[in-house]
Amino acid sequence: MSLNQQIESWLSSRKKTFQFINRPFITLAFAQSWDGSITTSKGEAAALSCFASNQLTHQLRSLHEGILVGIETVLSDDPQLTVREWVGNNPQPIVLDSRLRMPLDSKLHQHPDKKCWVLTVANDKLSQQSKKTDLEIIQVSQQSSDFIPLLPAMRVLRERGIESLMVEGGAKVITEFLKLGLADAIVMTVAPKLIGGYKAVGDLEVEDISSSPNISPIYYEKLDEDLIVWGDLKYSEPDK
């Protein structure tokens, strides 16, 4: 069986023993180097994966109903959120956004068969950016914030029929993610570079290392030049 074929199966099983039915199965899914960085600075782009890992990414993709990043993301990669290196369909691209930043040129205006959802909170800008047809604006929580709210957001997901979801970034949502143990599993690419840059993840207010998020089972499998990791989450506190 090969690697990608490994992943699809594990992906597969641990989505149908999946039991919460207020939030979709979430797998964080991104790639770093060798000292845990995802780019040399906040906001700069960096291509660390080789082909063969950028196309189980895609796979990853195919394999799951929505696709979600933050807006960091958004202005620094331009990402177009679809399957275009493996065969299988676009995933519902899906951004944080809570000051609705947006910009109008980025790809994600012009998605090939969805419309990009944008999760906000209350906003000054909501009414103006509601009446954009290329993008559907989710208003998921009545109070300001300057980070989307995860809980409320997941729930909104899930009555929309998502039932898994595949989280890529940026570094923020990443670590929001793993603080309030919303993630299930983990499939990382790790580069054979040094960057000493800005980090996959970020302060997650642990206070002891044993009450730290976990990959139980793990597993590993080197992917051309790059390694592959991937697992159930684990956390010392029930899932919320």
Ligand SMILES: NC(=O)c1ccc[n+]([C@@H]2O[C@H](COP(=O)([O-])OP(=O)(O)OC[C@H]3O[C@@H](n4cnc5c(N)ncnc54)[C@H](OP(=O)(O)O)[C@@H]3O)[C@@H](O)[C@H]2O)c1
The other form holds:
Amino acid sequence: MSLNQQIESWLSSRKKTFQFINRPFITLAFAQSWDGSITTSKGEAAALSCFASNQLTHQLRSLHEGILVGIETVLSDDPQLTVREWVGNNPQPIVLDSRLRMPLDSKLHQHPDKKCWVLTVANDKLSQQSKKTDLEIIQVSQQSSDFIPLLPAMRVLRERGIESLMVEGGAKVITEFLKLGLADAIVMTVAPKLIGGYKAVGDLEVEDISSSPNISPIYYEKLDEDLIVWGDLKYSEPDK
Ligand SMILES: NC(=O)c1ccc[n+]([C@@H]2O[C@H](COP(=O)([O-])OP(=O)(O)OC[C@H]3O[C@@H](n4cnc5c(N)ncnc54)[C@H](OP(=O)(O)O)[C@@H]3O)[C@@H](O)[C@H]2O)c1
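Can you give me the structure for the form predicted together with the named molecule, which would complement the form predicted on its own we have just seen?
All chains and molecules follow, beginning with the one already shown.
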């Protein structure tokens, strides 16, 4: 079985056994250097992975119903979040953006077949932005706050039919999902580089090593020059 087939079959079996009905099955998928950097410095876009790994990322997108990034990733990378290097459906693009900073000329405004969902909180710009027809603004909380509360946000996504969600980054978003024990699976592309840059995972506020999330079982295989590492995420507390 090729690496792509192995990952597809593992994901499919994980999704089948997923039991929670108040949120989607959530996969963290991102590329990092050997020292854990996702980019050179915060706010910079950096292409870390080789072409085959990039294809795998597009395959992973096609295996999820939604794909989510933080607004800082939109501002720095201007991603399309579509499936272009693989054959499959585009997932629903979703952005966490509490202050509605989505630039009007971002590529997500021109998605080929989906209106991008922008999750936000109570916000002065809300009624003005809601009039724009090329985005769907979804207010997750009535309270204004810096971060969108993820548990209610995930409930909203599930209610809207998103049964599986790929979280592509950036670091703040990855960190928040891990802190809350909300990610079920992880697929990391490890590029053979040492960058000393902006790290994928920030402070998880773990008190000791035994309470940190771990990957078990873990699988790995080389894909051209990159190493692909994947597995189930386990938490010491009961899953939420
Ligand atoms: N190598 C890779 O695979 C990869 C993938 C993606 C991104 N990146 C890189 O990552 C960098 C961006 O990452 P970043 O850490 O600066 O930002 P980010 O995670 O992309 O976005 C974080 C922002 O999202 C908003 N947000 C709203 N609710 C949130 C919540 N519950 N949890 C977390 N964030 C929430 C916040 O902005 P508001 O307060 O304004 O809402 C927050 O500052 C870029 O340089 C990009 O190139 C790399």
